[in-house]
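Shown next as structure tokens: one chain only, the form predicted on its own.
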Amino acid sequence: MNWINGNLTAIGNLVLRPFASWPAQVTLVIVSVFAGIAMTIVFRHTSNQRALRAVANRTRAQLMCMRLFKDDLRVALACQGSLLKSIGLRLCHTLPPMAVLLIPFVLILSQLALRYDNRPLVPGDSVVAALHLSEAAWSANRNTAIQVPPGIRVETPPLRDDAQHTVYWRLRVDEPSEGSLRWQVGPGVAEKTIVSTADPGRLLTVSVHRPGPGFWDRLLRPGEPGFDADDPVEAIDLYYPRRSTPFFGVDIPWWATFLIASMIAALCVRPFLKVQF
């Protein structure tokens, strides 16, 4: 998963790397179009289009004898029962092709949620890390040091939750800088990237959980690689302010632009495609 995931957001990176200067919202809307068009293209290849043609027209029929026949009860129940099988059907028909789809929106969704979600650091932002330690490793590894790059600096002595296991320290960001926080446990060396800019509008990469060996952790979280299941390390967080991407005053989270706009333009090119949904 681990392979899958820094391949996956290299080529996200290499994709958005045109518009890294531009508005974060333009370039959501973007990736939003260019999703539902070939969401669609996937859609009309992967559902039996004939099938789907004749419940439409049959669903129309439907409603055209519902308000023919308004008058007579039973006639216009009868269409209400045969409409609502036709709209069974048509479910059952659209089911195969959305759990072909289901895997790339799941890994498109994911990879939007690491640029999105949360923007980087700024010049006089303060955040916290969080260091998951194991159990065994707690006794051994309670004391560790934090190690940060050029441009942080550590706020706070470090707050040990002994009943979680975890570290916690606050870290001050004096200038833009990007590398990564380190931590010497056990023989070994734990990492945490770190993102600050001096523009917080600028999209990139901000990594808020690094993983542990879960695979929806990994799946859902792709900005690092995942810690194994013996590593003394469990996870690490930090956390990162959230990105606001308002359209016209309405501040609107990012994943409902996503789907709207996606949407939007499946239905514009459906004509064109010749695909019925």
Contents of the next structure:
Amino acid sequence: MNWINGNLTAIGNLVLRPFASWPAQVTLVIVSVFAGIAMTIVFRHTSNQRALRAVANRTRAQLMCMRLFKDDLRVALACQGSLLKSIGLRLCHTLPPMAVLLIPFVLILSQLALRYDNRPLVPGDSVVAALHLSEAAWSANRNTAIQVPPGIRVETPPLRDDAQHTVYWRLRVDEPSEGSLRWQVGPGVAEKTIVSTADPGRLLTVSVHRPGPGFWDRLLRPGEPGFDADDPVEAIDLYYPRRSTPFFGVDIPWWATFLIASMIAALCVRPFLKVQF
Amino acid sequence: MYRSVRLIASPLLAAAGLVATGGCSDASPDAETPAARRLLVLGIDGMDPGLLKQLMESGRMPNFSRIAAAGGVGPLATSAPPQSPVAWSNFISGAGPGTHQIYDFIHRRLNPDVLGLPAVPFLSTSQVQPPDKDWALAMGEWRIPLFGPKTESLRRGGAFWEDLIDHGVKTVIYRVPANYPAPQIDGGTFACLCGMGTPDLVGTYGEFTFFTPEAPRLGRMVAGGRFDRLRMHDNRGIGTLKGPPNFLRKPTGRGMPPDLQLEVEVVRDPTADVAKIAIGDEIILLNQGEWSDWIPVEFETGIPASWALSAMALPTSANGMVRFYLKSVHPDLQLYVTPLNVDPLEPVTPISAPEDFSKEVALACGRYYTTGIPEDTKALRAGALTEDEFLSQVRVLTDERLAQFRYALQRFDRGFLFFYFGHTDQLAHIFWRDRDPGHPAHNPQDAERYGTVIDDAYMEMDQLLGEAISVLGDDDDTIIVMSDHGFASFRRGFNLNTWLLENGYMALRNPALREQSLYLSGVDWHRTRAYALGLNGLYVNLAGRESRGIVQGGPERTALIKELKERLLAVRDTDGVRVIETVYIVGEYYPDADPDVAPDILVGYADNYRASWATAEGSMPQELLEDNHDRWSGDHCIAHTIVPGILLTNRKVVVDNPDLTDLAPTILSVFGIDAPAQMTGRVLFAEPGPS
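Moving on from the form predicted on its own, please list the structure of the form predicted together with its partner chain.
Expanding to the full complex; the earlier chain stays at the top.
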């Protein structure tokens, strides 16, 4: 998972780097439109288009039948039964392509979340860092110290939460910087990226959570490699500010924009790509 | 009566004003027209002319002295009574209370059908009309109002900015008091941020929360806030932040819907003085003695399918913001939370005009206090904050204001700009005793420590004025610095209701319960001829007006008022000193006063005296006069001649004894606009342009 995430993040960075200074809403719509088109193409090649078209034709016929024989209850009910069957069949035909699409869909969403959920820090921002240790490593490492890159200042002493095996610090950004927070934990050094820039609108990879060994945790938080199960560190959080992506003054969640824009794009290209959904 | 001499602007300038009338356009007027001029009015609440004079004479106010040398400085007569809502309404309308009908912080609602009282107090400048119950969708325990509540200003008459806008003058106003809700004015170039009078999210003037282990299990309400317990276990505690009533729930048995709540989780380090606060999605780390940034909070109503209602633009939650102050971590964790301020980025109710202006300021300068009087003197007086902590809170909010002032100055290219600072007033209320050796609560240690707090605030205003001068350097620019009133020491409190009781004007149903009678609740209205409400108001229990009135109108009422005036003026303290300087019969002093709104008598206390705290609460202790040992030790709600404000300007003032009501016509004259008939004030300058 670490290998897949690392490569996907690198590809994402490569693709989006030229647009990093564009407004986040604009790049989000562009990415969503391309994703919608790409998923339509994948759907076309992974689905039984002939069967879907046949079912669609049958559905139309059954709807017409219901309209024509609305005075004949027995025929109308039979048409309704057939219609339900067709709908079920249509759903069955869409399941294989949906199953295929689910994987890239989740990967795309988690990559987008890495960029649109939170914004990078800017000078003057304060942010809380949380080092989550394993139960076994807690007593030996609860007094660990944090090391910060230039431009970042530690504002509080460590706050040790014995119940949660977590140590917290509050950091303040004095200057834009890109580097890592470091902790000496046991024999090793744990690291977590920290991103600060002069422009809060800049589209950068912002990893809030460096995950642990769990599959889902790593899948949904692809920004940094996950810690192994035997690592004394379970996870590290850096609570970046939320990014807002408003449209016409209304703050719409980025994922809603993605879903709407990608669906509209898919519906628009459907006639040209001759795809039956 | 105020003199109503009015200078008429020259025909040439009047004509230029007409040319400049742009209506709705934002286009810059011709540089030669009056609308292209700049006029800055800096409103410094409570700045006292005596103290200012001392500081200027000692050379500590160089920028004030510079402006005074160019124009002049002197006292500015204030309103009667000299209370901020009244005084600022005089400023806004260019006329006295007979026009704007604001007479006190508190007015009375007649015959409210509450506990059999003929009158209950309410805040005088605005009122909220709850949504109509008939226009709501009811579903089980939920009720979705189809229309929101309506807030209306109770200040009557016009405001000077209406004429400025009509004549195409760009007008920007930051927090002029007695101006909530924001005026909705179509057209023109107008922006206005609300100030004193703006409520918090709960609908009050600001209620803090103080988490402390000393609070009782169910919490304790104090004036202006509540003490709540934080249940600590293993360095982890849970508390509850109370929000506004759940506006989508049907009222419960007590007639009110349940309050919205948010859980606050606090974790402290076992030994270090640092704590983590988690509220909603937010996590904050604070050192002991630190203020947090503004933390947005969202109170969810919990209505099912809230997403569907949100999609229909119906509110399903209430957004606000708070700051935390970590008072102590060990041995006891104590946490102060500011009142729930309206978030200027997502206001649940408009706090500016246009509505987006509050957001624009927040985006440029950061989130900021939005409650009307943000200096939390109530928390200080209740013991939730110490003097030093209160000063640190005032520092935080003053820094916010300074950032906004600089932002406003940067954008001040033409027209009229008003900017208000209120901390000078609140600091004087609290720290006056430290500069008055005759105050009963004066002590040398505090005087040593806090004796210069007010001076320091004045000197900071001087620096600010220096910044304004550097921006407004043109000959055509006018600068006015003004305050609504000055200050006097509040050494002794007079129990006006006790006096009424002892002199037979008021009677109690059960005299044995006299000490427990709050808000006039124990008064026998069938034997009461007069009652006091607010800090200066005295009302006759008038038949036909008050539901249980016993005093007949006409000669009986007139005779009673005269008798009260004579006897009040004769009141002496134990050492023979006069307690009441003057008594105004409202019907004579303000012939246009609305008798349903105005008090019948306004009591003007003598220097060092004021209505007691018990009078303000509508109770009647045994003692007629008592020493004031409260931290609130300076005041101005006395005879208005004792506490004038200040007027400083770079223009020559040609009128004797300038008055607050003179400022509105003067502002209009700077832009070549004639004052409307409503305004009784005079134009202070000889020429519309700078001399």
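Note that the structure is predicted; figures quoted are calculated from it, not measured. Throughout, rigid core stands for the largest set of C-alpha atoms superposing within 1.5 Å between the two forms. Positions refer to the first chain, counted from 1.
In this overlay on the rigid core, I37 has a C-alpha that sits less than 2 Å away from its partner position between these two forms. After superposition on the rigid core, the Cα of L68 moves by 2 Å or more between these two forms.
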